[in-house]
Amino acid sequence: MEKIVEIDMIKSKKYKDKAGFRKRNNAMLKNINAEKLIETILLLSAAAFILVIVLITLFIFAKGVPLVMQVGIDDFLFNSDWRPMKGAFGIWAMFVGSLTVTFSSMLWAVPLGIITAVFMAEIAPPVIGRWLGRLIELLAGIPSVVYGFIGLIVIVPFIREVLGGNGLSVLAGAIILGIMILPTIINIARDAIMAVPQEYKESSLALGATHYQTIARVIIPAARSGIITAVVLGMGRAIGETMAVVMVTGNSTVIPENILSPVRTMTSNIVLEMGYAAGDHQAALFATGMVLFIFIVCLNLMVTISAKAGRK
């Protein structure tokens, strides 16, 4: 009777071990599957998003290369005559007004973003540091058409005050896009400066190197990569500009003489004339977007080439 109970116990026990382990097969399976799928969605997703870049890339490329073989690269880019009208689609005074007001813009906006990343991620106490960087997320969701509208009633009746001229011009254009663009640089700087390794801080310090020392010769030069990644963006943030630009600086398509002269912009040319244009202009003006989608594209790769430089 003994060895019955016993035999019919060892029986229960294996047709447990085989409900069980049909559970965690059924279970194993699941999760399989379901890790499938999202793989699937994501793959999807991915595709989709390159598709949609190369159908713009092509679209921007059959409107506008037609138009620069017919007119000339070297008249297109470095020809400042720009009336669509009798057949003069020279952007070189565009050109050189979107790299002045961007450079102009850079020349204060990354100082002050890498001297303000610095201090949040290494001199202001945590508190302080965590409401700098909310304020600076509100900072960066401001549309651009308030930053515009507040340059147009403040910065430019300031500069005509104050300095000369109308106000609108390169000098209105490069503060209201270093204060857009100081968001992009001040949040990257700081996440790459949080990312260096603590330990290289602790062995600069327990050398002797006072905190300010090894900020300058230790934490900056090992964030490098990470702090010219934020600057080049910044900067590609602020040539793809347009609704602010458009506001205060004049659009006029001339080259400028100086940072009080008018300026118009590859992009605020885009937006001011591409409502009305039609044929060869319209054309112009997708050759326009053009240049602006290479120069982007050069920025990324100088991106992506100082990312990797900083990793050897």
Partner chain sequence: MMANNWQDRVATAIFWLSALFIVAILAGIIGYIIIKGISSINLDFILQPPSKAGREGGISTTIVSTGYLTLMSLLIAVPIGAGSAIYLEEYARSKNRFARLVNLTSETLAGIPSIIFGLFGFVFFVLFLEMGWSILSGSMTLAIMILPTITRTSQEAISAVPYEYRDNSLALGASKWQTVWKVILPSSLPGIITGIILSIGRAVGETAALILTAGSSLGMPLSPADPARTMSVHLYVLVAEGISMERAFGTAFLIVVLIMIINYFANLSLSKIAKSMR
Contents of the next structure:
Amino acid sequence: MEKIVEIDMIKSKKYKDKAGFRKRNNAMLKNINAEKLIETILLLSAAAFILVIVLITLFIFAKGVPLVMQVGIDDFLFNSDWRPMKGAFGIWAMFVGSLTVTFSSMLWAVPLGIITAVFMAEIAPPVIGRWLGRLIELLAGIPSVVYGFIGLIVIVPFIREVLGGNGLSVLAGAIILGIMILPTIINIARDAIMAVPQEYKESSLALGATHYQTIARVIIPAARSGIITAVVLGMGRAIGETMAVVMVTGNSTVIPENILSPVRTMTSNIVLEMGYAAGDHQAALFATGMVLFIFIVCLNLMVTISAKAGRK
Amino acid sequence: MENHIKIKSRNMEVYYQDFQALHGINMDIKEHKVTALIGPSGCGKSTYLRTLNRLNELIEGTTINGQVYLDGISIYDKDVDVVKLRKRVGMVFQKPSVFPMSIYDNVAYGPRIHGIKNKSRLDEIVEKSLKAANLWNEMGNRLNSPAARMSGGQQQRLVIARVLAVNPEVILMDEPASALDPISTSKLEELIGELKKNYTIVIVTHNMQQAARVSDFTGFFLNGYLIEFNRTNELFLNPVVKKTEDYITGRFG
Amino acid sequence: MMANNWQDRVATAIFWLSALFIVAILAGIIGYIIIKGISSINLDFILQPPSKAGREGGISTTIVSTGYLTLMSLLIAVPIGAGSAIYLEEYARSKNRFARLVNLTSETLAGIPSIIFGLFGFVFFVLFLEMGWSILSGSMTLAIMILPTITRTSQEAISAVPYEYRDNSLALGASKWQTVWKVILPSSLPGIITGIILSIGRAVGETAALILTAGSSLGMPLSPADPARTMSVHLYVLVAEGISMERAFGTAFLIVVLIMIINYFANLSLSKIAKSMR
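Show the form predicted together with its partner chain, please, the one above being the form predicted alone.
And the full complex, kicking off with our chain again.
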């Protein structure tokens, strides 16, 4: 039963003479290769992230800070007199406008989003959950300008006819923005609910709790930090949204009186006036962006840090 | 060169963070022999195996002291290129891990890495390696099918063929049969018997019968120490140390 | 899930109605755009350049501009994004402070709204680097915006590659880069492609950042230094300036169909990943 191994990889003869021996071992010595260079290139591409964030911060602040100093933080932030041609740069109305539209959109999108997230994670049959997930991805993929367009030709006339006013309003913004932040809220909240350990659920059910009692008393509290993250990131998304809002909210620079009043957000302000702004006016728009930037980076950092803390 | 010592290790110590996994291991591994490393899990046998091709370096927080010589050259010397070392010292792992490519590309992976581009030369290497791994008869006409479709035993022999294709001198095997069924295992053991004519083999196994069947020398590890190292017959029939005797007679596991 | 009392029944109804409501919103938006837009679509609309500020003619130049900007931004962002993902997953040790900082930066970047990127692109590329309103400024800005998506999806794909592949490849004498290039990247390709597809979706829909960096010229962009108007920006201008509702519907139709196709392919490549993990 002797098999001859057909292979010419036999090396024993190579050890017969000392010289050949040494040659083979020398072949083990290092030569300088491209590995180090490649690692450096990869390191530099990762470093690009830090470079980019530093540049963004630097350039926006460099444009914005001098103007805020010139106007005074107080007058810039808390004065609602925005008449750039006359040198009045108070963004209070826009600041309040951004918050108003954002919170009104969250008022309906947050509960609906969380309920849908629970539905997808806990109640829907898996096939339906999967399909719903795909549809929500699609909802997230629709560009904001399309939402703005729909808002302008469907929602705004509807409000005008049913509730009065000219329709371009806080309400129109809140409806469109709410739709736009739903995917963010649903996806993150669903992931958080799905991450709740199965044992929690089982031990509650084993105690005789119904499925809904278990959802309300065990699953949602256990997923609380993830759900809060979902809400905060949804808020970030809403406050930073530009195109859809600018198309449906009427953009007047006064503090809105009610949900049917027109309103201008900080983001709208930038996109509306950037095209023709120059000098101090342009700087004031950068300063508006700076306020938005600080607001959103703080929100994100809060989420990141609390997520890190939650993991430990 | 019947008794040429292929690998010599002196005072090998390995630390994972603060945990000392190996205590001063000295071992002489003879060329063209099968050396088995046995011992209970966590005894350091796999850790020791991985010092022989410097694979422990990949684990973060590992400290390695001591020396390993391959044909008299210290492999931990800072001038040694670890890539070239691993070309000479091949390794087969516990879980057969074929790359998500065709059978041919799996075997040709190593030679291509080492710069062989000539198609007929590659064909030749693939054929020889598969034949040497006793896989040619089964798979010779299916070289282009995905390797992942083979059975576990075939995958493990493919992994061996892949190692043979880079023309190593030493083959390290880390419990190569632990994921295989008995028939695949006996095919693998048969293969090891054939391979030792041309290669020096070091095999880690938790199966003492397997060690007794395939190896010429056996080392018994316990708690990071090499307790006893001897010809396999001697070690199994006349163990010198009491702990070795206890282990091979199954008094602890 | 037996609804055996009225509370349970109400709860069940609320859950199902919420989900249905969301499906209805989506169906409403897509259905509306498709029904109102399809009549505007013909070959001329796609192949003819716009005339009279978009009041007449087609939208060919904006389609070309969209493709041009998307392609350029991918050319910039994919190597950098995939490169950083490889660095973070394969080269940086896990406790590396630099890697943690990059990850944090990437997350922060992903949360920044497009108008901020637009401001930055305007002040940095358009003004500071004197690139003007151009394809170049626009695609650099877009590249920064899609960088986090590409990096994150690539990171996930790379970290899902079985650990044994690395051990085996290195034990065969492959260098680290050879292992990455020949085993890890091919295995994680579906994930990287998903990232690229998602980024294309983002690029197609982006408006605010591009108005500020690529301008809104309706001409056919030839060199990267030319200004350009993408389909999304065109839609905005048509609507905001009340130029042509019919053409706005046609443009919105094309955008929505494009997004649906992109979404389909992203899902396809996601399920391919799921399959290869099995």
